[in-house]
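Next up: a single chain in C-alpha coordinates, the form predicted on its own.
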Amino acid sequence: MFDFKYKLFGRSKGRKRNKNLILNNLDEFDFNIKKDLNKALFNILDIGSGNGENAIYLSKLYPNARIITCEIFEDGNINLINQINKLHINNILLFKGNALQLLDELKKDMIFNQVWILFPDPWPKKRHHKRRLINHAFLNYIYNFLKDSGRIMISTDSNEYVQLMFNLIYELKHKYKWENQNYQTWNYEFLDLAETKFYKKALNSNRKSTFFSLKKI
(Lines of atoms letter the chains of each structure in order from A and count residues from 1; the text may use other names and numbers.)
(Lines give C-alpha, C1' and ligand atoms only; values in the text may rest on other atoms or scores of the structure.)
Protein backbone atom coordinates (compact mmCIF):
# COMPACT_ATOMS: atom_id res chain seq x y z
CA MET A 1 0.00 0.00 0.00
CA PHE A 2 2.76 2.45 0.92
CA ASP A 3 5.97 3.24 -0.96
CA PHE A 4 9.06 2.54 1.14
CA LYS A 5 6.66 0.90 3.57
CA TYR A 6 8.79 0.75 6.67
CA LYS A 7 11.59 3.03 5.51
CA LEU A 8 12.05 6.07 7.72
CA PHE A 9 14.03 9.06 6.51
CA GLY A 10 16.33 11.17 8.62
CA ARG A 11 18.47 10.27 11.63
CA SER A 12 17.60 7.76 14.35
CA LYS A 13 20.25 9.12 16.74
CA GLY A 14 21.54 12.56 17.64
CA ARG A 15 24.67 13.84 15.93
CA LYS A 16 26.33 14.08 19.34
CA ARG A 17 25.73 11.88 22.34
CA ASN A 18 23.95 13.87 25.02
CA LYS A 19 25.75 13.14 28.28
CA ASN A 20 22.59 13.95 30.23
CA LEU A 21 20.73 11.00 28.70
CA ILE A 22 20.64 7.92 30.89
CA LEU A 23 20.52 4.48 29.33
CA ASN A 24 19.00 2.65 32.31
CA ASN A 25 16.07 0.24 31.71
CA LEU A 26 15.81 1.28 28.05
CA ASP A 27 13.69 -1.76 27.14
CA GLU A 28 11.57 -1.97 30.27
CA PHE A 29 8.72 0.05 28.75
CA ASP A 30 8.65 -1.56 25.30
CA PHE A 31 5.16 -2.24 23.95
CA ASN A 32 4.46 -5.95 23.45
CA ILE A 33 1.38 -6.63 21.33
CA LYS A 34 0.75 -10.06 22.82
CA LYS A 35 0.81 -9.07 26.48
CA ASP A 36 0.15 -5.32 26.49
CA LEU A 37 -2.72 -4.94 24.04
CA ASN A 38 -6.09 -4.54 25.77
CA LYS A 39 -8.91 -3.26 23.55
CA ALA A 40 -11.12 -2.64 26.58
CA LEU A 41 -8.85 0.19 27.73
CA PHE A 42 -8.91 3.80 26.53
CA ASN A 43 -6.01 3.43 24.09
CA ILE A 44 -4.04 6.36 22.69
CA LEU A 45 -1.43 6.16 19.92
CA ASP A 46 1.15 8.98 19.82
CA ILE A 47 2.94 8.83 16.45
CA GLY A 48 6.28 10.61 16.18
CA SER A 49 6.42 11.24 19.91
CA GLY A 50 9.80 13.01 19.80
CA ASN A 51 11.07 13.76 23.29
CA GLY A 52 7.81 12.57 24.78
CA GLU A 53 6.29 15.91 25.79
CA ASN A 54 2.86 14.99 24.41
CA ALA A 55 2.91 11.49 25.89
CA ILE A 56 3.68 12.95 29.32
CA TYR A 57 0.89 15.52 28.87
CA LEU A 58 -1.58 12.81 27.82
CA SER A 59 -0.58 10.54 30.71
CA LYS A 60 -1.65 13.28 33.13
CA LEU A 61 -4.80 14.17 31.18
CA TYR A 62 -5.87 10.51 30.89
CA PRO A 63 -4.37 8.71 33.91
CA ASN A 64 -6.39 5.55 33.24
CA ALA A 65 -5.52 5.37 29.54
CA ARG A 66 -2.92 3.18 27.83
CA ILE A 67 -0.60 5.41 25.81
CA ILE A 68 1.58 3.86 23.10
CA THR A 69 4.27 6.02 21.53
CA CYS A 70 5.92 5.47 18.14
CA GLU A 71 9.36 7.01 17.72
CA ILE A 72 12.60 5.78 16.15
CA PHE A 73 14.75 8.65 17.44
CA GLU A 74 16.78 7.06 20.22
CA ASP A 75 17.54 10.25 22.15
CA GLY A 76 13.83 11.06 22.25
CA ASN A 77 12.95 7.62 23.60
CA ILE A 78 15.66 7.84 26.26
CA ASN A 79 14.40 11.27 27.30
CA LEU A 80 10.84 9.92 27.58
CA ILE A 81 11.97 6.94 29.65
CA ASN A 82 13.88 9.25 31.98
CA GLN A 83 10.71 11.28 32.48
CA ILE A 84 8.64 8.12 33.04
CA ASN A 85 11.08 7.08 35.76
CA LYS A 86 11.32 10.55 37.28
CA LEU A 87 7.55 11.11 37.41
CA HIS A 88 6.66 7.48 38.23
CA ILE A 89 4.34 7.19 35.23
CA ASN A 90 2.78 3.77 34.66
CA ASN A 91 0.57 4.19 31.58
CA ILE A 92 3.07 4.83 28.76
CA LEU A 93 4.63 2.14 26.58
CA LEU A 94 7.05 2.65 23.69
CA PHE A 95 7.12 1.16 20.21
CA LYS A 96 10.56 2.10 18.86
CA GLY A 97 9.79 1.79 15.18
CA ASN A 98 7.65 2.82 12.24
CA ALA A 99 3.98 3.44 13.03
CA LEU A 100 2.99 1.66 9.81
CA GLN A 101 4.76 -1.48 11.01
CA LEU A 102 2.86 -1.34 14.30
CA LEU A 103 -0.46 -0.87 12.52
CA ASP A 104 0.23 -3.78 10.18
CA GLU A 105 0.97 -6.00 13.17
CA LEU A 106 -2.32 -4.95 14.77
CA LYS A 107 -4.16 -6.17 11.64
CA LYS A 108 -6.93 -3.60 11.18
CA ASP A 109 -8.49 -4.04 14.58
CA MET A 110 -10.47 -1.18 16.14
CA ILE A 111 -8.19 -0.43 19.08
CA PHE A 112 -7.56 3.27 19.50
CA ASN A 113 -9.75 5.95 21.03
CA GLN A 114 -7.30 8.63 19.94
CA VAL A 115 -4.36 8.94 17.56
CA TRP A 116 -2.06 11.95 17.95
CA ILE A 117 0.35 13.14 15.25
CA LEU A 118 1.92 16.42 16.31
CA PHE A 119 4.14 18.28 13.86
CA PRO A 120 4.93 15.52 11.35
CA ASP A 121 7.80 16.32 9.01
CA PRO A 122 6.25 18.41 6.17
CA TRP A 123 8.93 17.42 3.66
CA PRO A 124 8.43 20.72 1.78
CA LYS A 125 10.39 19.85 -1.37
CA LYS A 126 8.13 18.45 -4.06
CA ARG A 127 10.39 15.47 -4.73
CA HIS A 128 10.04 14.50 -1.05
CA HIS A 129 6.23 14.72 -0.82
CA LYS A 130 5.95 10.95 -1.03
CA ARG A 131 7.76 10.78 2.33
CA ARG A 132 4.94 12.57 4.13
CA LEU A 133 3.07 10.48 6.66
CA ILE A 134 -0.27 12.27 6.29
CA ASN A 135 -1.95 11.53 2.98
CA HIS A 136 -5.18 10.06 1.62
CA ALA A 137 -3.97 6.46 1.89
CA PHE A 138 -2.79 6.84 5.47
CA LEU A 139 -6.01 8.43 6.74
CA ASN A 140 -8.00 5.71 5.00
CA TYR A 141 -5.81 3.03 6.54
CA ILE A 142 -5.75 4.29 10.11
CA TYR A 143 -9.53 4.67 10.02
CA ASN A 144 -9.66 0.88 10.47
CA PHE A 145 -7.88 1.10 13.82
CA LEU A 146 -10.11 3.73 15.40
CA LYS A 147 -12.92 2.72 17.71
CA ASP A 148 -16.37 4.13 16.97
CA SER A 149 -16.21 7.92 17.33
CA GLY A 150 -12.43 7.68 17.72
CA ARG A 151 -10.37 10.78 16.96
CA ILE A 152 -7.22 11.74 15.09
CA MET A 153 -5.40 14.84 16.36
CA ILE A 154 -2.93 16.44 13.95
CA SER A 155 -0.91 19.64 14.20
CA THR A 156 1.47 21.43 11.86
CA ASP A 157 3.28 24.74 11.48
CA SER A 158 3.56 24.30 7.69
CA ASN A 159 1.11 26.34 5.59
CA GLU A 160 1.44 23.80 2.79
CA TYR A 161 0.55 20.98 5.18
CA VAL A 162 -2.46 22.96 6.40
CA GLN A 163 -3.70 23.20 2.81
CA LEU A 164 -3.10 19.48 2.40
CA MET A 165 -5.20 18.84 5.52
CA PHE A 166 -8.05 20.98 4.14
CA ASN A 167 -8.01 18.95 0.93
CA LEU A 168 -7.95 15.63 2.80
CA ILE A 169 -10.76 16.67 5.12
CA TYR A 170 -12.92 17.46 2.10
CA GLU A 171 -12.00 14.24 0.28
CA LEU A 172 -12.69 12.11 3.37
CA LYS A 173 -15.75 13.95 4.72
CA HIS A 174 -17.70 10.68 4.55
CA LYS A 175 -15.25 9.13 7.04
CA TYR A 176 -14.17 11.98 9.31
CA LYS A 177 -15.94 14.95 10.83
CA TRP A 178 -13.72 18.00 11.30
CA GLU A 179 -14.63 19.08 14.83
CA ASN A 180 -12.74 22.35 15.38
CA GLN A 181 -13.72 24.56 12.48
CA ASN A 182 -12.98 28.03 13.86
CA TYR A 183 -9.83 30.02 14.53
CA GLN A 184 -10.00 29.82 18.32
CA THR A 185 -10.15 26.04 18.28
CA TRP A 186 -7.57 25.34 15.60
CA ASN A 187 -4.92 27.84 16.70
CA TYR A 188 -2.49 25.71 18.71
CA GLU A 189 -1.36 28.72 20.74
CA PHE A 190 -4.88 29.22 22.16
CA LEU A 191 -5.28 25.59 23.24
CA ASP A 192 -4.21 23.63 26.28
CA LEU A 193 -1.86 21.27 24.45
CA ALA A 194 1.64 19.94 24.97
CA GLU A 195 4.44 22.42 24.30
CA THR A 196 6.59 20.14 22.23
CA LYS A 197 10.05 20.90 20.90
CA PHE A 198 8.68 21.60 17.43
CA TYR A 199 5.87 23.81 18.72
CA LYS A 200 8.41 25.95 20.60
CA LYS A 201 10.62 26.06 17.51
CA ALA A 202 7.68 27.29 15.42
CA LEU A 203 6.75 29.85 18.07
CA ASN A 204 10.30 31.21 18.17
CA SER A 205 10.25 31.51 14.38
CA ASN A 206 6.87 33.30 14.39
CA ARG A 207 5.16 30.47 12.54
CA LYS A 208 1.54 29.76 13.40
CA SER A 209 0.72 26.20 14.46
CA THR A 210 -2.61 24.72 13.42
CA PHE A 211 -4.41 21.89 15.21
CA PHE A 212 -6.97 19.55 13.65
CA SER A 213 -9.36 17.23 15.47
CA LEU A 214 -11.02 14.66 13.20
CA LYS A 215 -13.73 12.35 14.52
CA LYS A 216 -14.49 9.00 12.95
CA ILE A 217 -17.97 8.83 11.46
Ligand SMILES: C[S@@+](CC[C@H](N)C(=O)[O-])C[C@H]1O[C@@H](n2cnc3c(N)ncnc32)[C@H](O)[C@@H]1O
Contents of the next structure:
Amino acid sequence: MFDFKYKLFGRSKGRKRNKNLILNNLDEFDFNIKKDLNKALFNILDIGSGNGENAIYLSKLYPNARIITCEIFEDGNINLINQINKLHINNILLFKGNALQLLDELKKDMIFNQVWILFPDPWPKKRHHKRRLINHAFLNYIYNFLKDSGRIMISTDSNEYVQLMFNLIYELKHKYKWENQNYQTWNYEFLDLAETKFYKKALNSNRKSTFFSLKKI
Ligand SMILES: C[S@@+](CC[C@H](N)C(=O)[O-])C[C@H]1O[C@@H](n2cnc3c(N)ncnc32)[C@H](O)[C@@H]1O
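Would you mind giving the form predicted together with the named molecule, to go alongside the form predicted on its own above?
Below: every chain and molecule of the assembly, starting with the one above.
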Protein backbone atom coordinates (compact mmCIF):
# COMPACT_ATOMS: atom_id res chain seq x y z
CA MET A 1 0.00 0.00 0.00
CA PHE A 2 2.69 2.51 1.02
CA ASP A 3 6.10 2.47 -0.62
CA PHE A 4 7.75 3.39 2.68
CA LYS A 5 6.02 0.39 4.24
CA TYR A 6 6.88 -0.08 7.90
CA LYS A 7 9.94 2.14 7.64
CA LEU A 8 10.29 4.09 10.84
CA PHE A 9 11.70 7.60 10.95
CA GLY A 10 11.15 8.54 14.59
CA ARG A 11 12.96 7.32 17.66
CA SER A 12 11.81 3.98 19.09
CA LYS A 13 13.96 4.12 22.24
CA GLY A 14 14.58 6.99 24.64
CA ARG A 15 17.97 8.68 25.03
CA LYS A 16 18.10 7.87 28.71
CA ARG A 17 17.45 4.47 30.18
CA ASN A 18 13.87 4.37 31.42
CA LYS A 19 13.94 3.73 35.16
CA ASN A 20 10.51 2.13 34.89
CA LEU A 21 11.75 -0.50 32.48
CA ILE A 22 11.51 -3.22 35.09
CA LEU A 23 7.88 -4.17 34.80
CA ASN A 24 6.86 -7.75 35.19
CA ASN A 25 3.80 -7.41 32.98
CA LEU A 26 5.20 -5.64 29.92
CA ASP A 27 3.28 -7.89 27.52
CA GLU A 28 0.10 -8.40 29.51
CA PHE A 29 -1.86 -5.76 27.61
CA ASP A 30 -0.58 -6.55 24.12
CA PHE A 31 -3.23 -6.38 21.42
CA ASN A 32 -3.57 -9.75 19.74
CA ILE A 33 -5.58 -9.54 16.52
CA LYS A 34 -6.81 -13.13 16.65
CA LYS A 35 -7.82 -13.05 20.28
CA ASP A 36 -8.79 -9.45 20.95
CA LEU A 37 -10.52 -8.24 17.81
CA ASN A 38 -14.22 -7.86 18.47
CA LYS A 39 -16.03 -5.76 15.89
CA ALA A 40 -19.15 -5.59 18.02
CA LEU A 41 -17.36 -3.42 20.59
CA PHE A 42 -16.99 0.36 20.45
CA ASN A 43 -13.41 0.24 19.19
CA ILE A 44 -11.07 3.22 19.37
CA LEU A 45 -7.63 3.31 17.78
CA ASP A 46 -5.11 5.81 19.15
CA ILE A 47 -2.21 6.10 16.68
CA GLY A 48 1.09 7.50 17.97
CA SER A 49 -0.21 7.30 21.51
CA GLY A 50 3.06 8.60 23.01
CA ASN A 51 2.94 8.36 26.80
CA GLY A 52 -0.70 7.29 26.64
CA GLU A 53 -2.42 10.34 28.11
CA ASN A 54 -5.15 10.28 25.45
CA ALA A 55 -5.74 6.54 25.85
CA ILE A 56 -6.14 6.97 29.61
CA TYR A 57 -8.46 9.93 29.05
CA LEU A 58 -10.58 7.98 26.55
CA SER A 59 -10.68 4.89 28.74
CA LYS A 60 -12.46 6.96 31.40
CA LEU A 61 -14.69 8.79 28.93
CA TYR A 62 -15.76 5.53 27.27
CA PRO A 63 -15.55 2.86 29.99
CA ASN A 64 -17.27 0.29 27.77
CA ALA A 65 -15.07 0.91 24.76
CA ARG A 66 -11.95 -0.98 23.78
CA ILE A 67 -9.03 1.34 23.22
CA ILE A 68 -6.17 0.05 21.10
CA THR A 69 -3.02 2.14 21.18
CA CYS A 70 -0.36 2.00 18.55
CA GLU A 71 3.08 3.37 19.35
CA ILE A 72 6.62 2.52 18.31
CA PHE A 73 8.29 4.45 21.13
CA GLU A 74 9.19 1.97 23.84
CA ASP A 75 9.33 4.46 26.73
CA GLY A 76 5.87 5.74 25.81
CA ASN A 77 4.45 2.22 25.92
CA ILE A 78 6.12 1.59 29.29
CA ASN A 79 4.67 4.81 30.70
CA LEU A 80 1.22 3.76 29.53
CA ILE A 81 1.54 0.29 31.09
CA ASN A 82 2.59 1.94 34.35
CA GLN A 83 -0.58 4.03 34.32
CA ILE A 84 -2.74 1.03 33.41
CA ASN A 85 -1.26 -0.85 36.38
CA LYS A 86 -1.59 2.09 38.73
CA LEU A 87 -5.15 3.01 37.79
CA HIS A 88 -6.35 -0.60 37.26
CA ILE A 89 -7.59 0.19 33.76
CA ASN A 90 -9.10 -2.74 31.90
CA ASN A 91 -10.08 -1.39 28.50
CA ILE A 92 -6.74 -0.48 26.89
CA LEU A 93 -4.65 -2.82 24.75
CA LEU A 94 -1.33 -1.92 23.16
CA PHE A 95 0.00 -2.63 19.69
CA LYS A 96 3.70 -1.88 20.15
CA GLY A 97 4.59 -1.23 16.55
CA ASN A 98 3.94 0.66 13.37
CA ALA A 99 0.36 1.74 12.70
CA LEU A 100 0.72 0.87 9.02
CA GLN A 101 1.62 -2.70 9.92
CA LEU A 102 -1.35 -2.97 12.27
CA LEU A 103 -3.71 -1.67 9.57
CA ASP A 104 -2.31 -4.08 6.97
CA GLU A 105 -2.82 -6.96 9.40
CA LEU A 106 -6.41 -5.85 10.02
CA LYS A 107 -7.10 -6.13 6.28
CA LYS A 108 -9.43 -3.21 5.55
CA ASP A 109 -12.13 -4.35 7.91
CA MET A 110 -14.66 -1.83 9.27
CA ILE A 111 -13.59 -2.09 12.89
CA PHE A 112 -13.17 1.33 14.45
CA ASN A 113 -15.74 3.78 15.75
CA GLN A 114 -12.99 6.34 16.27
CA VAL A 115 -9.39 6.79 15.18
CA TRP A 116 -7.31 9.39 17.04
CA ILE A 117 -4.02 10.85 15.87
CA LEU A 118 -2.89 13.59 18.24
CA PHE A 119 0.13 15.66 17.29
CA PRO A 120 1.60 13.49 14.52
CA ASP A 121 5.30 14.21 13.88
CA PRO A 122 5.23 17.34 11.66
CA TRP A 123 8.44 16.66 9.70
CA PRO A 124 8.76 20.37 8.80
CA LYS A 125 11.64 20.08 6.31
CA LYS A 126 10.40 19.83 2.75
CA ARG A 127 12.57 16.83 1.96
CA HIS A 128 10.96 15.00 4.91
CA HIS A 129 7.33 15.75 4.01
CA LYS A 130 6.85 12.27 2.62
CA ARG A 131 7.54 10.89 6.09
CA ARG A 132 4.34 12.46 7.41
CA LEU A 133 1.81 9.90 8.53
CA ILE A 134 -1.20 11.85 7.32
CA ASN A 135 -1.63 12.44 3.62
CA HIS A 136 -4.24 11.81 0.92
CA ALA A 137 -3.39 8.09 0.59
CA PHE A 138 -3.48 7.55 4.34
CA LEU A 139 -6.88 9.23 4.88
CA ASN A 140 -8.25 7.27 1.92
CA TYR A 141 -6.86 4.06 3.35
CA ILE A 142 -8.03 4.53 6.94
CA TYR A 143 -11.55 5.21 5.64
CA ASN A 144 -11.84 1.45 5.04
CA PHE A 145 -11.29 0.69 8.72
CA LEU A 146 -13.97 3.03 10.06
CA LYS A 147 -17.44 1.78 10.81
CA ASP A 148 -20.36 3.68 9.26
CA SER A 149 -20.34 7.25 10.62
CA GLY A 150 -17.01 6.52 12.30
CA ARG A 151 -14.75 9.45 13.14
CA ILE A 152 -11.13 10.36 12.74
CA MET A 153 -9.79 12.93 15.19
CA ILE A 154 -6.55 14.72 14.44
CA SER A 155 -4.73 17.55 16.14
CA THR A 156 -1.59 19.46 15.39
CA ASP A 157 0.35 22.52 16.50
CA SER A 158 2.08 22.85 13.14
CA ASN A 159 0.71 25.58 10.85
CA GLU A 160 1.90 23.62 7.85
CA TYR A 161 0.05 20.53 9.01
CA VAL A 162 -3.11 22.63 9.50
CA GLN A 163 -2.77 23.82 5.91
CA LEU A 164 -2.25 20.23 4.78
CA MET A 165 -5.40 19.21 6.69
CA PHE A 166 -7.44 21.95 4.98
CA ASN A 167 -6.27 20.70 1.59
CA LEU A 168 -7.01 17.07 2.47
CA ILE A 169 -10.46 17.91 3.86
CA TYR A 170 -11.26 19.62 0.56
CA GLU A 171 -9.86 16.80 -1.58
CA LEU A 172 -11.72 14.16 0.42
CA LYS A 173 -14.99 16.02 1.00
CA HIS A 174 -16.93 13.16 -0.60
CA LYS A 175 -15.55 10.77 2.04
CA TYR A 176 -15.41 12.81 5.24
CA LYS A 177 -17.57 15.54 6.71
CA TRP A 178 -15.51 18.07 8.64
CA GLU A 179 -17.59 18.45 11.79
CA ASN A 180 -15.97 21.25 13.79
CA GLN A 181 -15.84 24.17 11.41
CA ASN A 182 -15.54 27.12 13.75
CA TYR A 183 -12.88 28.58 16.00
CA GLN A 184 -14.55 27.54 19.27
CA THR A 185 -14.66 23.92 18.18
CA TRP A 186 -11.27 23.60 16.52
CA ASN A 187 -9.19 25.36 19.16
CA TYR A 188 -7.78 22.51 21.26
CA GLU A 189 -7.54 24.77 24.32
CA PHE A 190 -11.32 25.30 24.41
CA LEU A 191 -12.14 21.61 24.22
CA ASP A 192 -12.31 18.80 26.74
CA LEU A 193 -9.41 16.84 25.34
CA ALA A 194 -6.44 15.04 26.81
CA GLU A 195 -3.48 17.15 27.88
CA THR A 196 -0.86 15.10 26.11
CA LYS A 197 2.88 15.68 26.32
CA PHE A 198 2.97 17.30 22.89
CA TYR A 199 -0.09 19.45 23.59
CA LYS A 200 1.65 20.78 26.72
CA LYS A 201 4.87 21.35 24.79
CA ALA A 202 2.94 23.43 22.26
CA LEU A 203 1.17 25.37 25.01
CA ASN A 204 4.47 26.15 26.76
CA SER A 205 5.89 27.43 23.50
CA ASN A 206 2.80 29.56 22.76
CA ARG A 207 1.87 27.49 19.73
CA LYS A 208 -1.85 27.06 19.06
CA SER A 209 -3.14 23.53 18.71
CA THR A 210 -5.85 22.80 16.17
CA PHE A 211 -8.26 19.90 16.39
CA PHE A 212 -10.11 18.28 13.48
CA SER A 213 -13.03 15.90 13.75
CA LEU A 214 -13.87 14.16 10.47
CA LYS A 215 -16.92 11.94 10.15
CA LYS A 216 -17.09 9.14 7.60
CA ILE A 217 -19.79 9.81 5.00
C1 LIG B 1 4.86 13.99 18.28
S2 LIG B 1 4.53 12.49 19.08
C3 LIG B 1 2.89 12.69 19.76
C4 LIG B 1 2.63 11.74 20.89
C5 LIG B 1 1.27 11.91 21.59
N6 LIG B 1 0.17 11.66 20.69
C7 LIG B 1 1.15 13.27 22.21
O8 LIG B 1 0.25 14.05 21.78
O9 LIG B 1 1.91 13.58 23.13
C10 LIG B 1 4.19 11.41 17.70
C11 LIG B 1 4.26 9.94 18.10
O12 LIG B 1 3.85 9.14 17.02
C13 LIG B 1 4.63 7.95 17.01
N14 LIG B 1 4.58 7.42 15.65
C15 LIG B 1 5.05 8.00 14.52
N16 LIG B 1 4.80 7.23 13.45
C17 LIG B 1 4.16 6.14 13.91
C18 LIG B 1 3.66 4.97 13.29
N19 LIG B 1 3.76 4.80 11.96
N20 LIG B 1 3.06 4.03 14.06
C21 LIG B 1 2.96 4.21 15.40
N22 LIG B 1 3.41 5.30 16.06
C23 LIG B 1 4.01 6.24 15.32
C24 LIG B 1 6.01 8.44 17.45
O25 LIG B 1 6.78 7.39 17.98
C26 LIG B 1 5.66 9.48 18.49
O27 LIG B 1 5.61 8.93 19.79
